[in-house]
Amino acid sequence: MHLTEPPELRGYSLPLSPSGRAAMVSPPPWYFSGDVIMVEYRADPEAAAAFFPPGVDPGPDPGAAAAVFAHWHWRSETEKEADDPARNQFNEFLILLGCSAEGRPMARCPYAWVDEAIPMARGWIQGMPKQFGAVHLTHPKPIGRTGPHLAEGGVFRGVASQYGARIAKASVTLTVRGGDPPLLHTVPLVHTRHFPAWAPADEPVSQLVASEVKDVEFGEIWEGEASLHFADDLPDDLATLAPLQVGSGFVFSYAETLCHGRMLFAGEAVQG
């Protein structure tokens, strides 16, 4: 019996297959549009700085932070996700810390949670530290009395939990329409792509990267009074980022195209 050479296995991500179409994550660009509830707050500057790798510093506003709840629709260039609402939607909660790298303002995401597998795997490819969790947030309703309107007095809430335990909850009561987008939602994100070594003789992959986006759009921005509470029994590292002071809250729609990442400090021996 004559055996032919097996076909080459392909794919942007695992699982690999002869056609490459079995990959869990499609290659970028990735298109996102969603609804965001965001609360600015102050974290302990020293605790925040402890999450910055070499090459990243606290920048001009040490301790600046934000908690972000978002509901996303997304698709890739292949559009294979476009018609499947079970695949092209997810909820997310993340923490952002203001920082600086390469002499420009950026934000660092030390923790993130999502409620679907594909965005979690895609986050690891980017270097975004996504974990699996349960995230729920209020969506604006243009009619009726069962949901808040995008209008003065509307109250929007978000909650996030992991393994059945509460992580954080927030609320925003709208007071003002218009204004500038919150700063930490307008700057590039700096991530560490970290993959442990598997073979004993290998070194782990550790790369400091920044996200590259285009086609950024903000919908109507509402600002208001906010509350933000972290659970009392969080793990020690996460608990150090709890709010010392809560600032303004924001509710808005947002869209972007995430093109790829780029190495920071190219040619320099700086790792995340």
The other form holds:
There are 4 protein chains.
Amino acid sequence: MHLTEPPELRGYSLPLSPSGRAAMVSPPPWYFSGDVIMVEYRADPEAAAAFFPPGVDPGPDPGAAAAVFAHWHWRSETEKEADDPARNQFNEFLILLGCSAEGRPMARCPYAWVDEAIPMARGWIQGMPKQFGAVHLTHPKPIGRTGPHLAEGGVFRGVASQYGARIAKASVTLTVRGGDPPLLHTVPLVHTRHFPAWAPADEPVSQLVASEVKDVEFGEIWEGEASLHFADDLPDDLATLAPLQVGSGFVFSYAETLCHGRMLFAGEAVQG
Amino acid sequence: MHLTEPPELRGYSLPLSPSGRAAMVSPPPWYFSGDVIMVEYRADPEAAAAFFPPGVDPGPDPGAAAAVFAHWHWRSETEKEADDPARNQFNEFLILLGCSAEGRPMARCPYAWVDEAIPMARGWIQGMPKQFGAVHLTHPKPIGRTGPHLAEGGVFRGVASQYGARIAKASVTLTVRGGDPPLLHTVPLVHTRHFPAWAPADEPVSQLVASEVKDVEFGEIWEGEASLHFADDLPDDLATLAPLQVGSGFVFSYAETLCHGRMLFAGEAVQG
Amino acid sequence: MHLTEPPELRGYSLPLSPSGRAAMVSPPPWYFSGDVIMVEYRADPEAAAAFFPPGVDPGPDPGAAAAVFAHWHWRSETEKEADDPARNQFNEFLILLGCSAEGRPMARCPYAWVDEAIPMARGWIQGMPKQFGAVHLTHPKPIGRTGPHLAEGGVFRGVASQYGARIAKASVTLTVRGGDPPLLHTVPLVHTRHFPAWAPADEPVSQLVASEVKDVEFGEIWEGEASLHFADDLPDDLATLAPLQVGSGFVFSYAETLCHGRMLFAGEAVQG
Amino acid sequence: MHLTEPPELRGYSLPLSPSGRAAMVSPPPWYFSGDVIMVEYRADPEAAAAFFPPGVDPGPDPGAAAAVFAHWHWRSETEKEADDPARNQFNEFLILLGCSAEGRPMARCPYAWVDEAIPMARGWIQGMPKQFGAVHLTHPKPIGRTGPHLAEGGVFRGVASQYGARIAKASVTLTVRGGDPPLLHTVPLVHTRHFPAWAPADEPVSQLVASEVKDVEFGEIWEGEASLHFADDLPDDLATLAPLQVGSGFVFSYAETLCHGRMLFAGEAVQG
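And the form predicted together with another copy of the chain, for comparison with the form predicted on its own?
Below: every chain and molecule of the assembly, starting with the one above.
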């Protein structure tokens, strides 16, 4: 028999405490404002499909993929984080794979890295497989002879590494302004919430969920020529998702409110 | 209806992948060998009790507490980590509160900090409320005029901070060798596994569990004079656990194999 | 007899190597583009004067001071850094004291912290006393419900710490746009280049120098209400420079090319 | 005309301040106690010789080299650092090349990396070309099933990286105890103190110096089978020093007091 949480200890996440204020993660909604460097690419469609759980299929464009570097400001409703710039920012690198679920286009994130612990824990809560890494990306600067300007010819770069070994790097050289947002940044994300088992007889929590967002805003979209390289000696299945062909690059600001998750109902094929 | 994990995606933890090797956390058992600096102290018994969930009571010595700094080497059964010293070590600072559950002495960990992300995630799996922080402790050195020797007069220190603000610091000046291990390091830990809800109708996972360990080894126990200070401006309920009186300090090596968790069955009083 | 650098080993800085490309610091000029959060304040005039070397006097406004947080993109002429966003950025926190040298207004930097090692070493070369610390500041975001906008009401914050202990924090709430740059960011910096002695008979290198810059650009100047707090337990003379009164805050972009230093010739009073 | 340091501002290093206590680096002597993992190897003798300045020649064993990983506790005479474990430790990775100067065997350090800023600055003062990197090495543990024991079969590893890219890794599997210390850890280090020029007419400080140490202690010497790998894509002259052949590995504790430098007088051949 599992115990429900006792009333005396409060908190949206560990650590639980008498007041609940000790919780590492504040409850959603969570507000995000970010600067994004994104490169579209083609992955091997079979390799991509191997990352889709039941209920998710490759959809109309198998092999569509993207590498996304972003710098985020975030805070929760409680504004606990609003006053501390050491706590309300993080850098992120993630992979997106185009897919379909519930009969409509979505994106699957097979890998993600962030450089702060609270965003990592928050990722696990929503089913985003965030690991801890070193992620750096160039910030736009409006003036001067270095730091790219948001203007034709500006070069924006991102690099990610983990445990002192490079994962991937990308660049976008801006050419035109004013296009549409890249498709994979406009569709819902479909995640697998997975909390490992601990007692021998337990099963892990495993739920197919979609993230529910609102207040989505895109800033001006810059498009450009892109490069994308995965490291040669990647340690696991990530290598199978390396780019076969690199497409366009994009630089833009993006904001959203992440409200909560929505459980996806599964048909018979999923449970089989 | 919740989906069970599909056979095609494997892994003990996120990220799930075709081979399962992408998992950030390898499955238990996990092996630990560590060097520990531990200071016994008296906390306010009421404040300590406010951190106990139903099923846990203050036991025979209300207010018994300890601050523990440790440097750990660890690896899983898969030995994935054995080859990488950037991955198989971490520093930890935690608080222990003496308590009783199932009618026998246990310890409750209300707060813990580690400086690596995998140990943090592994903590959440077992119900240990590990946050991310900067933890530093002195290492014993056998020779030389600095770095404490494991000998009478050797001074061992630990400091912990988070987001650039100090949490606590402690010191132990060695006086005698060969005593018994400090009590709170010899009893089982009783944790609350807590995985937050995400979809609006969901309840969080909340389980009262005890950690099951084997292969416990203590190295030589050094005892000494101790100091322990919590920072003045601690941001939440942690301040209520500050030391009223500081007891003995201990320096010792410790090893264990952490096998899995055991669900604690709750009596009526617990569910009420 | 001191050896001059042999022709076979090259490099602007250590490490010297056959090609010279191993040098940690590339030779100037160095290009900087940054985002600045700056708070003017009044320091104790006597305490400030105690940080001025011979040849530098308090000038027309004794006690004028400022706290500056900045995020910088930088590169050298060789563009070695241009391709690596892990290497061409840093955050900085520094104190400026208004002063006079050679009969004209200048600023003296008694303390500075950066979060990258190359900028630290580059600081010592020019006489800027950069130490290593953790510095975080908010970045402007053009859209969204968090991350301050460059608009009335936007709140910009900076925090600095070292060895896990807070040094200072500041905030600026934007009110008006379009004023003049804050004075202490428009005057030359007068530094003491100081390279410690090593052999017992040696004297340290000690030179009073001014930085020579060109291509100075200011972006739009936002002014606002400011707060500034130094930590209570600062470990050394820094505490004497704590704010007696806090003035206006400013948020702006700034760019310059740092060319080289200029030795200040000293009059008789300086040598006495 | 260069100014000498004014009496009013004090400090062994920047930052100078009224009391002198703001100095980032405390004056020598500096005390070190460390744990060392060292691998002897053969470098290309010509490549090694290209790193020797005038006054230094390859000596009796051209191409003799070693890779050294170490964890250090350190403090200065002032004991300013003794109380803070966040400040009195660092990890180091360095290369040593066998050479000869003044007619006797010495070692030249062409590259070194440390993970703390004060040791980096202290390196530049003594002419050791320390850069900032991530260095990790296994610590001996006396008990348990992980963390190597100082016993036959114990495996000790070191890894170093910089800006998220691997530099080198090494391992030593212990076989025998009680031999002599490895030669290159027993000879004086001959460094080039090099402080870059800043004003256009200036020459850099450039001095050939030897480090003067006392209180040298070696703990028990363990020898074993070693591996050593440099990364494939090293960015500069470091690649020329990659191992042609890997020799024995050693694990031992080491302590010394670093007193000051001694200027090497150069003969005619050196100046030619």
